[in-house]
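In structure tokens, the next block holds one chain alone, the form predicted on its own.
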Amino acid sequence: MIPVFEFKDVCFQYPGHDEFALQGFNVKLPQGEKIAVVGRNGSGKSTFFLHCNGLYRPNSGGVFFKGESLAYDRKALRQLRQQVGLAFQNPDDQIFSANVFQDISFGPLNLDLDEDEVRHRVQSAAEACGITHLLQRPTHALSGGEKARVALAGVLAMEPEVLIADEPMTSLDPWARLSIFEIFERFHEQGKTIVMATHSLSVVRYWSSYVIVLQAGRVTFSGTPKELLNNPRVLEETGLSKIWWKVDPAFPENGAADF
């Protein structure tokens, strides 16, 4: 099966920086998987994600979506961003409308859909995220967990094939974290692909079906969770063996038990 994304020898350098944020970056993302992306802060996770929907363009190398090289003209990027939804780490970076309904409807309205279709998409996304009771709520009056779900609803209203989430569980309590995972499960059950950055071994062990490990702007591992956790060389070289035994409250506390 053709990977949903493939990066071939991608290099990317932020203007004014001496070091590359991505260098010799090669990876394939299989379709229909729950993909965990792990690595220290500064390893390139966010830069990687921003290449997936064309917000960043490689200095060299290529990014391919379902076998086709990304194009960066306005029409192509608009189509790509309908298919690839990106949820930022901080929902405040995505929520800017006066109330929840307006915020979720922003994306569909920009697709030039008719009013009935926009309302249908907003309602469907709100139901999927359990926030129909918040549709008329001012966005400034939302809690952190509510903001996270509203931001996700805004992405889901675009009906993407791929959902990319950049550490979406940051600062959420265990109940809010569980609700986000439930949303992800419903999305994945439709045969769609989820890519999520995480620092949690529990997320890797109990949620993901595929794992990508980044270090200093390179991919040091890609494969199944079992393959990663049975690879002491990678765990040792990346330092993951020393820090990954903290259990995520959204998952069973099984510590470091074998598969």
Contents of the next structure:
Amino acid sequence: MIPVFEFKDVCFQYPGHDEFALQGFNVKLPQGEKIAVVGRNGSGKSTFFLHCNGLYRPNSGGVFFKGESLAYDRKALRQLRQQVGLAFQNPDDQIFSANVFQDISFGPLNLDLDEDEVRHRVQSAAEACGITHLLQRPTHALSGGEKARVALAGVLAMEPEVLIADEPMTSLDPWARLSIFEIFERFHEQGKTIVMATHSLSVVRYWSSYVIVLQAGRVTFSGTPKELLNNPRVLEETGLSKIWWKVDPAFPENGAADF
Amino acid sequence: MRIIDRYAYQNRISRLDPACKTGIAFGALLLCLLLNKPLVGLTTIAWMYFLAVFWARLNWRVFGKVLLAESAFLILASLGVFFSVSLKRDVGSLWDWRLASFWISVSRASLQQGMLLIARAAGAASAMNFLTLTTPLMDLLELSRRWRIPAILVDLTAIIYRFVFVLLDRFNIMFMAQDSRLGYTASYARTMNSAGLLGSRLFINAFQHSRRLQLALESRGYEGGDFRALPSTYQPCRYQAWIGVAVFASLFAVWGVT
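To test you: the structure above is the form predicted on its own. What is the structure of the form predicted together with the partner chain?
To see the whole picture, the full complex is given below, headed by that same chain.
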């Protein structure tokens, strides 16, 4: 099957920085999977995601969406951004309107849909995220968990094929996390792909069906969680083996787990 | 600000079409300014108080407190109208006091003018208070969109309104973080230094934030230009228009009678 995303030797450098944010970045994201992206802070997760949405353009190398090389003209970008939804780490970075309804309708309106369709999409995205009761609330009067769900609804209202979420669980309480997981689950049940950056190793092990490990702007591993746990070399190199057994009692202290 | 904002969203008429509330408030404001009798201003205050408490179901203390806070400025500002200072004693004045070689006096005309000024200004202010306390800002912006105010102004106001709260949150968090490490208790110099650091951090923060926001908007298909928004659905104005008529009629009546 054609991967949803393929990165071939992508290099990217932020202007004014000496080191590369992405360097010789190669990865294939399989379709219809729940993909966890792990890596230390600054390992290039966010930069990677911004490339998937055509927001950043690689200095060299190629990004392919469903086998096609990304084009950066207006029409192609519009199509790409409809199909690939990006949820930012901090909902406050993303929610720009003081009105929940207006914020969620922003994406669909940019797709030039007619008014009835936009209202319909806002409603169903709000239902999917369990926030219909918040539609008339001002965004600054929402709790952290509610903001996260509103931000997600704003992305889901564009009805993307791929949902990319940058550490959506960070700073949320367990109940709010559960509601986010449920939204993801329903999204995935429609045969769609989810990519999530996470620092939670239990998410990697129990939630994801595919894992990508980043280190200093490179992909050091991609495969199933089982393959990762059975790969002592990668676990050792990334230092994951040193911490994993501490957070996961099923993981033996010395050596890889045997499923 | 947060408090006013909360009332605007939580009163009983917050979902009413803003055109209705704006019409009443601006109509009353205009009459306050046009009809030059103090009683017009006082009647407006009474009306707005009444509408805020019984129609919008605002707490009566809230409306009073806001008006009281404004009155303090008003009285300070109108002192210059009440009192006049001159070198010679004015025989026609009601009261006068000697201060060194000056005479401070209050004349009948200046008293009347001061009263009128205060009543007018307080009436106008109470009309605006009624509007701000019962109407969410986003509704007012939508109304300005409907009334063909240039979109760039409306969008800018909306963005500023949204991010004032974000900035306020950041400010609070940073301030507390500094305070917990004794940034504001050690000495005057440290306090000044902390405040400076806070200011510069906030600026950098806002700058970084705006760049992330730009990315987020683009990722949702924004290609520059005006922000598009769907009109909200409100309770339409029906009998409510009669409230406006009653207010305006009574203001005219008070003006004509006195």
